[in-house]
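The chain that follows stands alone, in the form predicted alone, written as structure tokens.
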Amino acid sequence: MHTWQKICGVAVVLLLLLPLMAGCNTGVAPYDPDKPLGRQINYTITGIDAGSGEMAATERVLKQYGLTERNWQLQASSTAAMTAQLGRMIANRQPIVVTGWQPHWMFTKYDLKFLKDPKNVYGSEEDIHTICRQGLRADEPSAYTVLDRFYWTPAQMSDVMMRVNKGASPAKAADKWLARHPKQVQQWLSGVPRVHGRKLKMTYVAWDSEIASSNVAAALLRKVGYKVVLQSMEMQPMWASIATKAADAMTCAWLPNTSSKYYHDYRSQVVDLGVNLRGAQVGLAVPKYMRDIDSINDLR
């Protein structure tokens, strides 16, 4: 091949790669504490699924803190897209504000902080409840007992989430966690009559925290002999599936704030088995290297 042909070939390849290379660059400079934050991130908060309670609460935050009138906006995406963007920005010490919740592996993997919420729009710490369909206690007393007993800590949930984040399948991460905690498994399953291949359907919203809890609960039920089907849904259909008895249970009700609308809409059609985790939190989060951004008021 002649030299000029090689040069032309290289030029063509570079032209083809330019859009891809541009797509890899976020176009955001490293965080500068001497410049207004809004201008640095185009007045954008990176969010998750549009139908989630956390996104609805964040829209209220924008209004009550006067951020909407200052051109701040909430960008819907997904949990996976949000955490991927968070990781990219942190790698380059770039500014970012995300909708965050705890427990979540991102608080273990990255140095993050919640922004103070002096107006208490997000509310105080939350509990996560287990919800089942009406009639489950009579139809499947073994499943009802296991789900009613299921309770763990934010640290334990984070352990399962980190295993999934590192590449393990949710089912295998749940099985390994249970294998490492035989005493807790014994407490959950003690005296529960075994069944033989009876079917159960659990629904969940595809947040990393709920993927962890749903798979651990499903693994416990399988130890008793149930054939458990797990189905991911958006928040409203998840609640509706329990209310209409299309599904049997879920472990994903963040109360009293994040799931408040759906709890209010469906509470007379479902059974609340109570708390399966205490100390959950929802709010806006930023990397700790954004040292002068400590409160939602600082976004102004």
Contents of the next structure:
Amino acid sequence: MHTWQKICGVAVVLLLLLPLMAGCNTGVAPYDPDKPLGRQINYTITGIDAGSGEMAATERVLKQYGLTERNWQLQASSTAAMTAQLGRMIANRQPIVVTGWQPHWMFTKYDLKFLKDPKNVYGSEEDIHTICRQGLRADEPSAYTVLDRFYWTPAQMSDVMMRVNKGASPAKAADKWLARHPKQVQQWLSGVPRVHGRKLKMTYVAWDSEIASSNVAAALLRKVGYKVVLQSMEMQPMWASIATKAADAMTCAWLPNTSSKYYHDYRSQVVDLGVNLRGAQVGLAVPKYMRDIDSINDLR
Ligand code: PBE
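Structure of the form predicted in complex with 1,1-dimethyl-prolinium (PBE) (previous: the form predicted alone):
Then the entire complex follows, led off by the chain already shown.
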């Protein structure tokens, strides 16, 4: 190939790439209240892992609010990718709509608001439940008791999440949190017989909130003497792991709404240990500088 042919080739490739590169966020203009929001963000809601309950609920939102027929779409990614994109957009006051939830550090770190949901598709407040396998009570009474007692507040969960967001490893953040809350730990462990290196497996989905709760519960069980293995997976396999007794417990069931599909499917094969956190919430969220966008209806 002649040099000029190579130069032409490179030029053509660059020309083709330019519009793509512009589309990659830096080219998005800052939020403009005078333009329809859909056009500014390509009618796209930035989502999380496709298997999560909130993604399923958001698909229902798109239909029930007539957004699907207006070309709105939900883009699946992951918690990490969604929060990274949120951070980038906020740095430039660009528009973005995400699948948000609370407790989560995104609401601590950024000025966000949930969009009103007049049709109540997401449901109002959620509780998070601990679920264990059948037979755990008889096989591992100490673990059963501690998991049954485990209960904390949204502020406490946020505290652990924030530290992980700032770079602490989840296991360290959990240990430190327990060290700072000796009274609560004492209540959880009081009268529980110690064990010596018995194995326990917990499963979870890598949502930041559940990374925090699973690691704190695991750290607590280690204090009792258990060797706890934590394994992250998608939502359906997580429920199946408890139902089939491949795993012993998880702390990730958002009810009555977000996890309802799997709760319903597996209810008869698992044990519900009840609430470990009250007052959680899911919904679409936007930065507060998108002042005139207050309700899901405002996306239309
Ligand atoms: N979440 C966080 C989960 C439950 C916990 C809201 C991302 C979901 O299933 O959507």
